[in-house]
Structures are given as C-alpha cells and as structure tokens.
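Below you'll find only one chain, the form predicted alone, shown as structure tokens.
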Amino acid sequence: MTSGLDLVVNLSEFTYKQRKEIYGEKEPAAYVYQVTKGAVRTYKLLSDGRRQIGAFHLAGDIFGLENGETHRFTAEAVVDTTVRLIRRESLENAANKDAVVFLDLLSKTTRNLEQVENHLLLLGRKTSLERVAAFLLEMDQRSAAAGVLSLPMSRRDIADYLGLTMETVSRSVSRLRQAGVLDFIGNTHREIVIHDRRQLAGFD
C-alpha cells in the first residue's frame, strides 16, 4: 500500500457512508483494504447478541487480509469512510515479485497482530480505568493530528471493544477528567486535550 505497490497494482477506491457494511462475516475475502479517510470497525456478533469489536482501523491501515478464503469479521464504516481496495490475488502476486511490497506489506501485517495482541492483554488483565486509560494511549499513538486526539467512534463502540459497558466507560473517563489527564473540546466528548501523558500511562 506505498507508492510502489501502486506501479504494481490496480487500486480502486470507494466511500462508504457511516454504519455502512463494507463486508459481513463468512464473505469471500477476494479484497484487501487500506483506510484512507475516515475509520473503519471489525466485529462480530456473539451468540447473546453482544457485538464485540476486535479492532479499529484508521487512515494507513490495511485490513481484511485473511489466513482462510472467508472473512472472519464483519467490517463497517465507523463515520464516512474512504477505502483503497486491491484484490487479494494481485497483492500476493506483488509481494512474491516486489521486495519492498513484500515488506511493506509484512510491516503492515506486523503493527496489526501488535494491536491484535495488546488488546487480547487489555480484555484479559485489565481493570476497567486501565482499559480506557489504555485505550485514548493507543488511539493517542495513532492519531495523526498533534494537540488534540478526535475520537470517531462513539462511547459505545468503545465500551464493545474494551468489553465494558457505556457507563463504565463514562465513569472511567469522568475520573480521568477529575484527575486533570484530559479535558474535552464541545459538547459531544470525542473531541479530547490530552495534558498529562505519563500520568495517563501510569493509570495504564
């Protein structure tokens, strides 16, 4: 997904409005992704009818490459979303052709099983405030603005990733807020000044 594999491949791109379905779950995985606008979650729905998101990708991830022929998740479109699509036989094409396809695309993969396996961490060892405190770190990291981190996703879409309920979520926040970590922009809570990072890693 570089400048390279652009001479190699055909690349298509498509906007998907918020909520929309990119690809269900059990679908042919025929297409490989990469975000270039917006934010885009993966999720399944449990037999309880719980969703539980498995992760979030934001503008320069690659998602929906697969081990089998089948999607594992289902893929929606957190808020209006731009997405690059190469079919997945092409890209694997590249990458036995092309070094730096190759390695780009196996740093991609790489920073994808990292999120992967933090996350596994967070579900399983974590109090609900080191959860969330986790949480705005990474999405900290990830955010390519400097000085004030812009959530996509609701308070909903975080507390079904981090296997919390709203509430607990709300609450871990508002104790963030009265520690004086972090401070919101308006009125809808998404829009978050980080002061104190080391202090916010210390709750992690």
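Return one more block: the form predicted together with the DNA, after the form predicted alone shown previously.
This part shows the chain on its own.
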C-alpha cells in the first residue's frame, strides 16, 4: 500500500535501543517517523509521574506527525527499534507541491483522531476486563498472524495505556485465561494464543 508519505524522498534510518527517548513532549517537531522494526510508545506525564500512553506504534506505523511546531507526546522505544526519518520541512514542501501528499496528511490525522476518540470511550466508561479484552483484540487485529500475538510491551505499559495498574491488567488476563479464551505460549507471558475471538469480543 503506497501513500502520500511514500512520495517524499527519504533516506535516513535510525535505531534506538530499548527505553531510549526518540523525542520529548514540547520539543520542536523536526521529523516525522515511521517504524521499520520494533515498537514505540507515545505518552504524557503528570508532574507526580502518573503516565498515560496515547498509542503504541508498530512496524509500518507513522508517528510524530504534528501540524504545530512541537511534539505533543514523548516518544520512546519499547524494544530496540528502527525508524525511518522524514524531515518535516521536506514533507511540507512535498505537500505544497503535491495535493496527494496533502490529502494523505489529512487522512492520516483523521484516522489518528478516530482511534483516539475510541480510546476516550474505553478510558471513560469501560471496566478493567473490557479494557484488557479490547486491547488484546486491537493487538490481534494489528498483528500479522491472527490469533497469535507477541506483545513487545510490559504489563505496566499496557496498564498505562488502559488507565489501570499492572496488577489489574495481570488479574484480567488471568481471568480470561481461566475462562479459556486465551493462553500463553512457551514460557513467556507476552506470547498469547486467542482460542475464541468471539468470546473475547463478548467481554469488550
């Protein structure tokens, strides 16, 4: 699938080690990023350290696309991650010359908005079990192999995405496991098989 961003000339790649910051909230937005390999979390912090993760970005995803001058989240590598870099300036030039690029920019922003709006409903009104079920379904849809997920992020990351604590996430996963809708693969607790997607959707 090609898109407007692909039309922009772009040569640089960069690799960030696990936990390294890619950019900070309120920093000037010099680049737009696309994940080549790995995973990125974008988040906001309160002064006392409470964290809200806005999104996880996996291979192929674009992040750091701002229309203002500064980034509105901090971005960090969840695991060792490679990103393609696109200069903001060159993107703006391309958008001015080519309406397709511009349209694509608007469309990507809108898709982003849509996803965030759905997350509002989750954070404002869903129970812990519903949140975790929705998260697993989301990850399942985004992963290559349906029914089998390999989560790059920790329980704490998931918790901060879902507005919960890691203990509550853990308990919810355990409940789903006991209910027979999913199971762990191998010895990690980050590799999951979903036995019954219907049933999982029933919890959401």
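In this text, the rigid core denotes the largest set of C-alpha atoms whose superposition between the two forms falls within 1.5 Å. Numbering follows the first chain given and starts at 1. Predicted model only: the values in this text are computed from it and were never measured.
So with the core overlaid, does the Cα of residue 180 end up 2 Å or more away between these two forms?
No.
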